[in-house]
Amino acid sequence: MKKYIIDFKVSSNKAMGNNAILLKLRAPGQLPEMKPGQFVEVKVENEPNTFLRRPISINYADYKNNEIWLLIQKVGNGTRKLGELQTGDTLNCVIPLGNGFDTSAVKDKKVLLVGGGVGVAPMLMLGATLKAEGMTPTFLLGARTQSMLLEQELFEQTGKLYVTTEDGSLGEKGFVTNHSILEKEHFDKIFVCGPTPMMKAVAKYAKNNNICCEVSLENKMACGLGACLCCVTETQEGHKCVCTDGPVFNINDLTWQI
């Protein structure tokens, strides 16, 4: 898939829970094609201690628009100078890099998204995409608490929403592994984006379940283009670079110990 360098025009700022803010990023003409999954490669001017880009899920597409959305956590230099971007402001991005969610086998099936943290980001998109194709998507929250989970209403307008937090402030208490819904139903594919931790839970379930299971890695992913070799992760194949031939990869080609 060609790649793009683009000036976007900062639509809107929006502070979100959980420390993070949603940008909306509209292009100076169309958008490319992109695919639920894939990424962005952000630059951060004016900021001395951000030399490298900082990788950003595709949070949303809005081709009506031209926009795209990026959820993004503020923890450190360079996300923190991108939350301080306002309307009209300038941001240089390389769109759309990676490989994203296989849903080519997945029309009239039963399908899961599980996001944990700011990785719900890509299951907005990635459900909206399943939408868009007449399927009602399920989608599995999990948060600390009420006020860290994010995007709450718009997930609820594109599918089925249930949530976790360890609190229990909202939903059932516990992790994304504890709640009811998985013993209840039966999905035929999940994907899944947050904590790793959190990603190797849902994939033991599905493995034990014979259910195919998708991840989206969060590895540090320097230049996006594969040349730096800062992301590569072990598969059955050998090493692999998430940014290129990830950050979507299915569990049975990693070598996770579930």
Second form
Amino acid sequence: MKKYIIDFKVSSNKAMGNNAILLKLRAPGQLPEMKPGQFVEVKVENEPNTFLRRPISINYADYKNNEIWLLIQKVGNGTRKLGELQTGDTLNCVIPLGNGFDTSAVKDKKVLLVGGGVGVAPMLMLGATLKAEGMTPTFLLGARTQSMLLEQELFEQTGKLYVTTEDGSLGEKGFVTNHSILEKEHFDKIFVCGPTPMMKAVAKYAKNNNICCEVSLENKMACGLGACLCCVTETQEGHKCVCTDGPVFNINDLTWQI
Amino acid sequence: MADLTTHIGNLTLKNPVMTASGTFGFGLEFADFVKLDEIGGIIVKGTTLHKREGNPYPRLAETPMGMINAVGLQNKGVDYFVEHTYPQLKDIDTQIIVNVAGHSIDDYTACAERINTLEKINAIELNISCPNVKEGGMSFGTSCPMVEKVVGAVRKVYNKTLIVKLTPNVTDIAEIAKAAEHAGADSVSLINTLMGMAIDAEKRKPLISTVTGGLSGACVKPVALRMVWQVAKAVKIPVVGLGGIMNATDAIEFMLAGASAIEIGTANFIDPAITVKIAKGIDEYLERHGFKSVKDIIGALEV
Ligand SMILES: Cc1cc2nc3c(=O)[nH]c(=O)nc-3n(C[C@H](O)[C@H](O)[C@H](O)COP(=O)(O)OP(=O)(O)OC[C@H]3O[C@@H](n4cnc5c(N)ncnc54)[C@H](O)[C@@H]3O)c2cc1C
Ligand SMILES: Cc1cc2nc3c(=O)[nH]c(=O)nc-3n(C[C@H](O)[C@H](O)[C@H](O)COP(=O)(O)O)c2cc1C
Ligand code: FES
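Having seen the form predicted on its own, could you now give me the structure of the form predicted in complex with the partner chain?
Next comes the full complex, this chain leading.
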């Protein structure tokens, strides 16, 4: 897929949950072709401690309005600075990056989309893409507490939504892997994005039940283009770049001890 | 438009902007953003005789205005390069230069010999920052006798342009440059990364798997500039300057300090189209100051 460097204009920046934002960014022309699970590298301006670009998943691609959405958790200097962006500001992005989820063989299959924390971000675009193909995706999203579950309504509009919270304030209490839906229903494929322990727990469930499972990794990146070799993960075939061979990997290709 | 042509020994560059090894992949990774034939030279990822997996993750820590990396020369080996990568590069209308690394003198010479057979590759850049495994693991580039030995050995088997890339982690870089020149180098390039370290205080752990790593980016520029200045005064062969170049002004400063050409490294990560912008920026500077050729600013610093 051809990559571009685009100066987007911020069309809105909305506070989400406790500590996150939803940035809607308008392209000056037509949006490039993108796949769910791909990401952008954003350039954070006027933040002296943020030297490198920041990788952020594409939360949603609104081709009608030529907008992409980024759902961002403010964890450090760079993401906090992005939180200060105002409508009309410019944000320079390299887009689209990475391989994306493999949706080639999911037609008429039961798919489960699992997201934890800000890892729900790519699941919206994935779900919307599956819905557009006539499927009904099932989402299983985990958050620490009710107020930290992001984009709940959008997920409800896109598919069937199940939720776990660690304090039981919404949905079932516990982690996503404790949810009863995993006992009640059978899924043919699982896509996961979230904190590594959560992804490993879901991967273990998938492996034990012989379900095809893809996870989206969040390694530290410098170039995002497969040039610097900083972002590698261990795979069955040695080191691979998370930015180009990933961020999405089939769990069978990784060397996770699960 | 001014004449941007510059020379490194027998090597002619259409403009002085090259890419620093390890920061531009094999060039193809950037083909969506820049016309590769508008770059003066593409120095590809460090290549060793045998395939190397590199260091474990994490390999990267961001630091103020820079970054520390510990990639550890991950590459597929020279045979893979010759068979699979070279065919994709050979028709790009620019100088493709292979950065050659090794852990013994035999490694270096075997790798250089193999590259010597490639018609469209007119130069190698010898990365002598690697540890000499056979002699206690000290970097080849840190002692004059070792530099003479490795450069001399490669010189015997490689008959095109030989650029020797110097490590800044030495007491007197001018002495090292002279040793490389004496052993037959056609040019020296500098600087490679500065040895650095980054710690996560909360976790009381190093931020990269190897504890120490190579510092690069804007923060190293003043050190790099000083070293290029010192080396350019000490040797007669052309000097290639790099280290923290982020824009055309930085590039021009290196040339004023004595560099005949420059390399762009970490800046490629921040703006994948920076190389051609810098070439254009140099041209604008020359026009603005009434210089006809980029050669007019090489070493033109008025002290
Ligand atoms: C492919 C990919 C997609 C991503 N998608 C999103 C997304 O959609 N939304 C979102 O909010 N974040 C996403 N991230 C993570 C995001 O890139 C980091 O949170 C961001 O770079 C932190 O920058 P900072 O300057 O705010 O924090 P820094 O000051 O750099 O770091 C602050 C803290 O966050 C931790 N941190 C930094 N980078 C990462 C990382 N990559 N993974 C885990 N912890 C990290 C650091 O260890 C540190 O403790 C993604 C990462 C990748 C690799
Ligand atoms: C991720 C990364 C990988 C590198 N790999 C190599 C390499 O393989 N061989 C080499 O000679 N230098 C390597 N370098 C060093 C650069 O070529 C350059 O000398 C250094 O980064 C300083 O320039 P800069 O500040 O413009 O990046 C690497 C640098 C980085 C950041
Ligand atoms: S971030 Fe540079 S290779 Fe992946």
